[in-house]
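Presented below, as structure tokens, is a lone chain in the form predicted on its own.
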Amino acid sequence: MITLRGRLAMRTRLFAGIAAVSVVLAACGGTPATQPSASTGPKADIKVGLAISLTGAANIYGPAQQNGARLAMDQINASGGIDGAKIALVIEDDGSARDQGITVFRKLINEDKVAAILGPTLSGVAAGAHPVAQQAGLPVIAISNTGVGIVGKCDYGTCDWIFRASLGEETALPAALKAAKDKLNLKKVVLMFESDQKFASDGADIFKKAAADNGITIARTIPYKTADVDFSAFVTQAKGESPDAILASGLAGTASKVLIEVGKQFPQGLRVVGSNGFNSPAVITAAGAAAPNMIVGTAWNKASTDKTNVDFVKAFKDKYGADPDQFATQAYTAMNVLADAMKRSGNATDKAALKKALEATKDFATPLGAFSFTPEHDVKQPVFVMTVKDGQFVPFN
């Protein structure tokens, strides 16, 4: 006869045996029937870093870039993400400062383990931050760095992990100056530039070469600083040369000050051929009645009837209650270009595969037009020369 104590002992040994079998199955890769397989769960998010200027001298551009990138992320995730995995933006403020940009890139790479980075906002910040990603072998898409030495023959040597989705000043400024020369018959100009900003100093050099190529004389060069407030003396110097136009390279904060002062001292009107820093509705608003004096080479025409652009403008306005600007559009485009490359790479977190897929980007439909990367990783896209009418950027023709 089996006693109660014996039956309890047998039951204990039976349960122990079942548990042991479960352990063996788990060790061998087996899964108990009552537990769900891990493979049926959701895929881990793919982290993408967004380093932008939410504070500092370039804080006019950062919020627009953030909105553009977020809209693209939401649309990508709503349509299935990257093979079922969602993109998760990790947003950091580079503070418009080189050292802060370096710190942000290190955090995104070493702590957040992002698959790629979009940014930073300024070329001067990129000169410090991009080498961090280059050393780590992490793909970066520059979304507003228009200065010299960002891709191709970089200022710091090899930069084969860096791509650019923003139209460089080497392309935009000569196009704008040639259009102005052809229509206005420019012969003599004055050059003004924000000397403590890398992209603006680069722009000044580009303007000098473009002027020489077009047979235009630069009668005087006038440097100024980001912190300068009163531009009356600078424009008075320019006025003393009786120029046919002013060439100006600087950020939005100083761009509007140049336009306002030109409006005061040249009430009959004088054209200002501006750099990429002028390409913001904030400049139009701040400059007011003087805004129509500007001529700019830009990466984007909001009025384009191309379906990709029309759909983007509508979606942006529906989400944020305002029209996008060039900086929002470039960030939106870069995120979509990155997502397309991730899908084609076969493994979005494989850095080498992602880099190779980015290099193969060709004629991808974006609000900027058909988008490709050159062998030097620079953007290949249409250039638009614009002016301002009724508070809006319109084609200069």
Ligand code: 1QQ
Contents of the next structure:
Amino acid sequence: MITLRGRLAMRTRLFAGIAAVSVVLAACGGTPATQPSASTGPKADIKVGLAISLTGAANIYGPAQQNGARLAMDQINASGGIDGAKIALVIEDDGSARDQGITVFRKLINEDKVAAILGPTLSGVAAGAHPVAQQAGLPVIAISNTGVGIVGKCDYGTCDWIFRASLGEETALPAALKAAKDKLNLKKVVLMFESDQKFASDGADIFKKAAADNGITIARTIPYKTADVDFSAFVTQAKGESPDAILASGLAGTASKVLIEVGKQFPQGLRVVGSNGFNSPAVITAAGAAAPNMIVGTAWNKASTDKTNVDFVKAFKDKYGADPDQFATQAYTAMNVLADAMKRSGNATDKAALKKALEATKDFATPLGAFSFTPEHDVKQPVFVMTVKDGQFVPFN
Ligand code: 1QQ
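Return the form predicted in complex with ligand 1QQ of this protein as a structure block, the form predicted on its own having already been given.
Whole complex next, starting from this chain.
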């Protein structure tokens, strides 16, 4: 049993841990956010919360998101900020955990008094954290939540303060499965999914519907857990069904394990149609020779020759010495979409005005393409079906 004192001590440690990772970032020369704006002096910074998974099961994605958002902030501030006020990101680690996500959302809203929040990384964390912002009436842009009920019809009721810049699995998975079916004549598949991740179990339901719509039989459904390490028995079970492909809905950590085991047990090759968790170069690196089996629905095509994309990829490479990935690109995009709405709002810290300006976002140029929000606040953008060749995501065609 945990005593009250024990609980308080745990809470203190949790807050201490959070305080230790809390970072406020602004371009050099920015004024402290506490300084009131004076008509004669420089304007106060505009704080924007960034709640992301720097630790925990989704820690592959958080650092990429941080890099994307920071690059956007630096560029926005270097070109005059929001009517002369600089953006200051307040970065918090959601720990890939629902409770910590709720705690950092509360801190960003009540202590930092941010103008808006980007995040959190996982859909399961968003299901707990987004209602905190909804209740406070603070705009949020989801930058990597792909599960169901994030915007539009939300599991927790009204969610009209929440926007989404990340392509939902309801769009990505059917597109990937259809492309795979058309090319590979899929008739029978096995579905594997990470049952303790919301986006992944949502993805399993979406795969089931998409398979039925495409006349594909799911011979067997195999749940696994985020912490599972040995996938040999799961893949042996799948092999027993002689599938034409495997559908796999899970995070990057398990994605590479599934791919490696499929590579071992199907030396002749077997395609794995993956979820959004597969959309990381870390999966390609970890899966090695087995990575090219992957087919995945993606929000971004790195090779797009659109100027906004080309400029972004170059700036990212110049700053970090490596290519961006989908997660960095979505965070960069959301930060720019937010800044654009702040400029149009007339008053970036007026939450209702900011929400209205976000809703009016239309055909805004981003590396994802021309960006608009639907009336349900979801992203409207193309979907790309990709595979892996020579260590890179490339179009599957
Ligand atoms: C979600 C996801 C994850 C794979 C992104 C980090 O799509 O939780 O919605």
